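In structure tokens, the next block holds one chain alone, the form predicted on its own.
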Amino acid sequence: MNGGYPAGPLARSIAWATVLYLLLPITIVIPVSVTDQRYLSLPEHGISFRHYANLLGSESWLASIQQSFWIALGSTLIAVTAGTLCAIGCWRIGRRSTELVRALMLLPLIIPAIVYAIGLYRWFGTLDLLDRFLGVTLAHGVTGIPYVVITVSTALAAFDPRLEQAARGMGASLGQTLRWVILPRIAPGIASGAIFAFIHSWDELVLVLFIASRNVFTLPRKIWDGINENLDPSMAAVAVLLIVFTVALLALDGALRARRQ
């Protein structure tokens, strides 16, 4: 309860049921990753970490992890640059037309991923970007822009415009005001957007299935093919590492939000 009525038993039961429904698949993956069997199952005779050893010693898994990391890093740079500039531009102009621009920037979140993937497949085919590292990076960068626009716009909503006016009144140029006044104030929002854009690229599968085949083999694609071809418990080990990595990034985002507040 926070300034309102306390939640009733039914509301609490629904809330806990929802939490358990979301967490149960994650809790099952952890024991499966340490199974002593050769297939996806719970441990029968004891706990074994051999699947983690197989993962860390497999060139194909490590190559997929490396590709996913560099694609996520490159797409995050694209999303942060474009999303931050778009959010600042809309904030500076402050007209009704900028709401349309913001809405257009959110289209990758609104349009179903499979529809967007089909469009990219046709377009990238003419640009010779199919199954290219650059093509996947651009696709993930564009679809990561909405996360940056949302977080940076939220940070700008709390920005005091008098700080900008004071800087301009003291003779600072637009570039100096942006670099020394605006960007430091909205840095936590930019960092939050970067974290979400990175997570989005790291976990994205649909676009990769359409615009990549052999040369670009990201980690989600590797897991997908592993599920279709065999049930190697190494996939559960990868899933646990992904969970830990994602939780760490979300914890970092929570710390940045607390600092901003």
Given for the second form:
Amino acid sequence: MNGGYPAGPLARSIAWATVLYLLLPITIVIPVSVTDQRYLSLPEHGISFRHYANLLGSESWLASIQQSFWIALGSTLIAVTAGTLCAIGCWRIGRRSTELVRALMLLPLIIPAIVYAIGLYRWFGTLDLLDRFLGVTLAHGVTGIPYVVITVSTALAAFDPRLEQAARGMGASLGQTLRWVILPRIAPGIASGAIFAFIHSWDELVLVLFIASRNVFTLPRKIWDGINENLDPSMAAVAVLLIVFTVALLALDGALRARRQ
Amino acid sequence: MSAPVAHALELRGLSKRYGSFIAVDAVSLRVDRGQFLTLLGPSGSGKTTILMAIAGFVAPSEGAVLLDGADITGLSPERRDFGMVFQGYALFPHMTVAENVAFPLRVRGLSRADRDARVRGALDLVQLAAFAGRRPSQLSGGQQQRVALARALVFDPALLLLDEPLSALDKKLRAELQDELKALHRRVGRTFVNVTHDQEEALSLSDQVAILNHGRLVQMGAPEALYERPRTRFVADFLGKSNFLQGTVREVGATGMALQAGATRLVQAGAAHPAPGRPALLSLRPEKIGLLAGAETAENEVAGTIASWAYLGAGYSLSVRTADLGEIRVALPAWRAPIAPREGLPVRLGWAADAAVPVLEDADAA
Ligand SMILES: Nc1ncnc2c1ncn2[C@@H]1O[C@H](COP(=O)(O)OP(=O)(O)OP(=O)(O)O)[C@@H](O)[C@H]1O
Ligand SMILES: [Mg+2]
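Structure of the form predicted in complex with its partner chain (previous: the form predicted on its own):
Let's see the whole complex now, leading with the same chain.
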């Protein structure tokens, strides 16, 4: 921005220190992933990509990646559908009471995941959903709803209500108005919500630890077990791939937001 | 746009309350087929609320909306088939001009070929055919306004509702579009209901003007009738400029009355008058007052001095201070003006007995 006060040296140093503090732990996995050693360490004699090769050749890693992907996709679908409908409903009704509904929908964000996980564990036991693909997808889908509600509500707040009136005034039914006017306008918000819901499921561990054991073995779960049981540098390679994937999704989100302007 | 079927619209005792606040208070009016009605009033007088009640977006607290005699008060907006131009246009930003105009046709399930033909026709009507592929954000305010008009007209609605369609435009463009709107109204032969707080727009466009204040219909009539024969001080003041002369009735005759204001005696033509001894209020338009030269006389005369003046191009606006009638505003044509205005100049004002009109104080009119 022009016209603002220039940052002083102290402010600058603190800012950079914060950036480093946030980024260093993430970046450390990059050199570790190309180590030439057989255990988690920094490269000693040179760099090697064999851990990546290992990873991509390993049946169990690929299976985990695949499983995580499908669970994330399924739960994103649930979160987007439920979250979008909820946000639009609250927006249309527009009464005080809908604030309460919205607050309720944000609960999964507020309640500690571990508390939620204990509750789910009990319920899923009786519903026979433990250690099943469907159970994990449902759990991730429900906990992903807040992200969608937030982004879609934000998009709707910027939506000119006269556009809806205009559409109805020209004879459009509720469905037509939704399909042709409201959804296209809030699509970027839905996309953002979908990306966040996907990432949420993609790196979720606590719930999975509670409600899955053998059949469902997501990527974070596999990394967790790997860290505890052996110190295979493949883990660092996985981490790097995860980072690349997440950054790509966030970049996509940024691009979508930029297009909305 | 052939076979013009225009609708007659009627409001019967329409009221809208928000809690204890009365936004619209028992408004009854009628627009005949093919007429251009303007709702005119200051901000907050209930114009938009009435229009929204006609469109079906606001449910009246009391009263009814009738279309060709049929009660449509309970009909939902999407089933009323009215064209509407919203304040600020409400064009769909994610659609092109052509897609915007095609929207009402798409809703009605017309085939693509039919749609294209009618969209082209509507865009031709507002002279925007060359802009069909643009987005609303790439158009000027006046062009957006015309797109909104085309979109409201394309499905051939029997009734067109316009909420301050020209308010966002600069003066010159507004004048141009006023002419266009008027020509359009004549061409399509539909019933138009327009909302504005611009009195010039109301006068120049409408067949009928309904003047609103505090949610009430104060007076309705043809523009000339309203301007020449305002019923209340509010109408006279809101529509154009006016001087208000306060006096006491002295004599009443068959063709007029005599008033006394201090030492000044006024004669006023007209038949219906208050009884002698009662106070009376006259509205006198600045352009109906002349400057009297030398021995010239008029039915009403008053002397004063110029307190202030302004040059407006076509004329001067003088404010003349008088002993008995306060400050009187006079519109003086600038071309071959009989005097060169300056402050403190003594002048004599004169006007005919039928120049002013008696009006009611607003409190008495209620
Ligand atoms: N939803 C509402 N709740 C409460 N009061 C309202 C509501 N809508 C309108 N009003 C009030 O009703 C009155 C009339 O409003 P309306 O919008 O009809 O005025 P208007 O004549 O169109 O004014 P403007 O020229 O400023 O557009 C205003 O005092 C407004 O505050
Ligand atoms: Mg208004």
